[in-house]
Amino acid sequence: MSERDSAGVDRYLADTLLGDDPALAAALAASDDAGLPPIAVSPLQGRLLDLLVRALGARRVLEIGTLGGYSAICLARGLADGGRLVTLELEPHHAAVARENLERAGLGDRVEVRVGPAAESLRALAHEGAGPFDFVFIDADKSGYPEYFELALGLVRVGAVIVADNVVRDGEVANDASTDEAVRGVRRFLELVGRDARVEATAIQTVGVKGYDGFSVAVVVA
């Protein structure tokens, strides 16, 4: 199947299964207008995050990498009653756009957007005794994935789910000679996850409007 065909299938599935979503469409438009990079998860991926959070009955969710708040809207929609999402963003401008998008979507009261380097924010959450979190979504700078995973493990409960985006990198993740720092970061992350007895994990390859990529999914077992 060609890349164009896979993107067309993605659009067909989104049109058939998801329908129109004014809040998410507005979030994308506002992010584009603000000059944010067009790298948010796709509509189908966003719904998957919503459904995973909902199926888990999660009340405390942590996101690493907010961008314009598209995925945060999806995660917050899946929260159980009284639940809360903490989302971490490096860039103040991105965080401001995300807050506006979340407010417009009627979710501002469920979401805390923290600004600063993710590792520092994660350590601050640990110092505050935040959590334990039920679900973590990692979608930030790929070179930081190993550290984010290690720090997130200190903030979750047994049974929590940790999902990481962009782990296939157009197939380059299998290239052990790659000099791309994003690929190298993802490889270090996956190797770390594979060795860690505290989690059981898998990964799935995806194609569609976001190209050829994938998610890793880990369940905390100890």
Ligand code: SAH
Given for the second form:
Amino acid sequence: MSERDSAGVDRYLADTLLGDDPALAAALAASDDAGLPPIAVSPLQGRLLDLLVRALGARRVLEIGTLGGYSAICLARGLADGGRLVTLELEPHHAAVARENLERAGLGDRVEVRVGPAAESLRALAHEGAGPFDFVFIDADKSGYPEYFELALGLVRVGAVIVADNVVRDGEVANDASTDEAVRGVRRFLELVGRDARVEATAIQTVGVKGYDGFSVAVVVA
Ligand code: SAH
Ligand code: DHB
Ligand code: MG
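Could the form predicted in complex with ligand SAH be given as well, to go with the form predicted on its own?
Whole complex next, starting from this chain.
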């Protein structure tokens, strides 16, 4: 099967495994209407986030990069009873769209959308004694990933899982001569993760409706 079929396979898998999802469809439509870019995780990736949170029995989840709240809906759905999601977003307009989408999905009471630069919000969370978090999803500006990883590590428990989106970007991640700030940020992030004894990590390349990309997954071991 040729690589160009991967979006079709993604749609087949989503049709077969996910079923209709009016809440997520409404969130995407509202995000589009509000002029947000179409860069949310795919339906299959969103379900993976939901299942990871559920499998962990997570009650405290942190997201860095909210956009219109598509992945936040997935993460919040996976929360154990009484669980909470804190999701960090720079753009007030994105945050407002996300809050509406989360309300409409019936999840508003489980989610706090915090506006501001993620690094500042992460420091504020540490000062407030928030957490420890059981699960973290990193998906904001790629050049910030190294700092978000470092700050997130101060907010998690041993056994927590840290997933990061967009760590492959059409394979450019393996190009050590890349001048793209996003690629350089992701490379610095992966190198930091790889040598940090507090985590064990892997990464999975993905294809589908979002093209050729990947997730990294780290478990906090110390
Ligand atoms: N997780 C979302 C997609 C996030 S897109 C989903 O899958 O549905 C990346 C988001 O990160 C954008 O909304 C962008 O505004 C936000 N962002 C960019 N720089 C940021 C920063 N410094 N702090 C917090 N959020 C940031
Ligand atoms: C972009 C950002 C993302 O988080 C993503 O999943 C896809 C694309 C971007 O900034 O182009
Ligand atoms: Mg992403």
